[in-house]
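In the form predicted on its own, a lone chain appears below as structure tokens.
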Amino acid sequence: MLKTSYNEPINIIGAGLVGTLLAIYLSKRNYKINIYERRPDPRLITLNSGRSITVTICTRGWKALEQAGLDINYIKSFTVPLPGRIIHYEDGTTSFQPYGAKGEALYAISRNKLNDILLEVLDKKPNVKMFFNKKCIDVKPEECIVELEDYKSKKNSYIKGHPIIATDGAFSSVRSSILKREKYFAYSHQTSDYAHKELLVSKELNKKLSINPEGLHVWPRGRVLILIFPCSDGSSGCSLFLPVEGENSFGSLKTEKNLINFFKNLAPDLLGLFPNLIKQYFSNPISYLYSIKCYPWSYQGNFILLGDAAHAMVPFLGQGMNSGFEDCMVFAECLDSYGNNWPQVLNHFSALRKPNCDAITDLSLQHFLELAELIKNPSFLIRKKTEERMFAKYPSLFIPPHYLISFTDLAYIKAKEAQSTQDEIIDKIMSNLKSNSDLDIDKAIDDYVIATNFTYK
């Protein structure tokens, strides 16, 4: 590991998940880190931003956390291990789908918890400051200067640093500056008409509703979809997320007569929610769903974008935080390269990790479809049976794609390419199928190996 004596302080805009974790790499390497964040100390307030209350941690993200010195088994003391999804179907029956093989997990923990364990970390590290309150209104990239307004004050101050580092999310402050400024950055917005509203599920109504807390609960209603995930405190996080307008959207729900039929409708199991949850509902923002593409990500070795900043995504592969992580580390080991060399550092971490978050991006808006449409397909869950039975006998051979991007670290653009042959392949497994019995899913994937003397991995 590189310990610096660079002397200039950098500037890191947003103090989220991945801004906190890159400090703690930087700090690590002796490095002097100033951090702007826009809001408030999130552990001086109850924080209601409409994004997810819970997210996921899986492999790569945990070897983040691990590679930057964080005690591992103090952060799983506030996860749930999550082995699988329970799937209810409409006429109130249920099925597991697991993640991966027997014992693997993904692990549930509260955003704001998360944030708050990295934060303490920088308490502690003397070569680090975090300012809060303070709003990033304009960035002049050639002279490494950062415009803030303080929420309090309402006065404009401005930073130097080199460099600046960008990790202000999805609606990036910076990245908004640089666009303004170049003419040669390239950058798309692609939203779509689906929305999402985040709840939290009381303990109490937990119990209430006795949600079984060893997996992420699933409501696959067509264009409706809804998600239970529960939190290490014995309460849960809701994810609602529907159609901006039509039939069963945000549009069509204003009353609260509407929004109990509506449960009553699509997820009658769902209505002891009710009515604790109604005002959270019309009190709580909605968040619209898009996936975000640019390049650049850097200019001249003075700043960077990081994580959302430079590749938002759709929620529904739970890799915006992780494919955040693994930016943080991915650019420590760039530092460990190039030293204080920053043109260098700044242009091989986008060259590695900007095809990788491209492909991550592409898949998670797939996999939407996979949750809301295809889970309730029996012609889906045969196929999804097939892939597990192909893994379970032949894991050395055939790895499903969901099971490379969250239980290995192998890089997303290849977990996208493994996509398309292994989809050949299963096609070519499901054409011989006489039934979707176990042995006859077993023989028809006998056969294939053997008639094609199978060798992919």
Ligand SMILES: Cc1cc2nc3c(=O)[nH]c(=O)nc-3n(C[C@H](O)[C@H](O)[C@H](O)COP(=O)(O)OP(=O)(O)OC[C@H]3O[C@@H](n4cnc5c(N)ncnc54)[C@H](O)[C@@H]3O)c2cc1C
Given for the second form:
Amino acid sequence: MLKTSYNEPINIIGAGLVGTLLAIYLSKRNYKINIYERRPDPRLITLNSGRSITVTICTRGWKALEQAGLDINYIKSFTVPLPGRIIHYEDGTTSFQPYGAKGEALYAISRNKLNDILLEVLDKKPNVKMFFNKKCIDVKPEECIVELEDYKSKKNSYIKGHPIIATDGAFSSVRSSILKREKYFAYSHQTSDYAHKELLVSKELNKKLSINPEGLHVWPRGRVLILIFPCSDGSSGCSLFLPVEGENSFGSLKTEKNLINFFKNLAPDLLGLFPNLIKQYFSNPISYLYSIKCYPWSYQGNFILLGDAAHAMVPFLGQGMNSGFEDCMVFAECLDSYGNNWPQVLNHFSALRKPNCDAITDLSLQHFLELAELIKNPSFLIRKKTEERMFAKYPSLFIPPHYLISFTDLAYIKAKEAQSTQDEIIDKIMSNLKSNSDLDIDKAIDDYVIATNFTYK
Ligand SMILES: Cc1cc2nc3c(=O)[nH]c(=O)nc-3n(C[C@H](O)[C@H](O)[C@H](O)COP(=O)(O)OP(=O)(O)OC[C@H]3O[C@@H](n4cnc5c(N)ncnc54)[C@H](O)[C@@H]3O)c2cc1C
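Switch over from the form predicted on its own to the form predicted together with this ligand, please.
So here's everything in the complex, that chain up top.
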């Protein structure tokens, strides 16, 4: 690893998950780092539970945390391992869908807790300074100047450093400044007609209703999707995904009666699970879902966008943070290869990450259909079963994309390619299916393998 003699401060905008992890990577290489965050220090304030999101860390996320030198066991002690999805059907029955045959698990953790852990690591780094309540309001990329507004005094100040690293999330102000200024900058923002609201399930109610902590609970109800993540303190986080308008939408749930009827009709088993459901529902904010793509992520070696600021995606594959963590790891690798030649570092980083982040942004959007609309569709379930049987029989040849994404660190673009190839294979196998029995599925798979001399990987 290169220890730098570079003397200019690097200014990171945004102390969320990606900004803090990147600062840890850079601090290990002896750079001087200043981080500017628009919010107060989250460890000093009580955060509204409606803003608390549970995120899951997968293999590539762990790898990036480990490579940053973090104590993985310490972080794991705040997580709940989730080895699969527990699907709650309309008739009240449930089924467990494991993520893999070897007990592979995603690890659920409160996003705020993980952020606190990363901030605590930075507290101990003498070469890192953190400035809270400092909101970036403009950037002059040619001169590497950032204009900040102090949250309390409302006074503006200017800082200079090189490069500017924007990790200020999906609504990045750095990106907006660049977009405003530069004609060369391409930006696309795809809104979905879905939004989400976070609700908290208390420890006591969780115990009473015995939400099994060994899985991600899913209530797929057509256009409505309810997810419950068990948390390490015994409580659970619930994400309610609804269309913005129409039947069973955020727009239609206007009164207490609407809300109670909604749960009675779609997930009666959930009624009684939330303390103060009415209060939580009507006071917690609605957040919209969108995919963001933009390019270039850097310009003349002066600034770079990372994490959600560069590539925001809908959360249905749980990859926003994981891909942002991978960004940090790849960024550090580029630094180790190109030293302080910033144009090369930033260009190389963008060239490596942009195609992969586009791929995972697209896959995340596609996966939403699987979770919400298709999971209860019988032919889709047979398709999934066929994929699982194929994976079980040929575990080194046929690895489903969700597995490649969550339980390997294969480039996302390769996972996307695998998805297209595997879709064709499963189509062919399913066209020869006589019934849905395991026996027939296995026979159709064997016939396909013999007929094609199957060696796909
Ligand atoms: C419901 C939901 C579930 C999710 N589940 C998962 C999951 O299971 N796994 C996963 O990998 N990802 C998940 N994600 C995505 C994940 O939360 C994001 O991808 C991740 O938080 C992005 O990190 P970031 O640091 O890039 O941005 P953010 O977390 O948004 O952090 C940006 C930081 O910049 C600060 N900031 C913003 N503007 C300014 C400014 N002008 N000046 C200074 N500071 C500023 C913000 O206050 C914030 O602290 C989920 C997202 C949602 C909404």
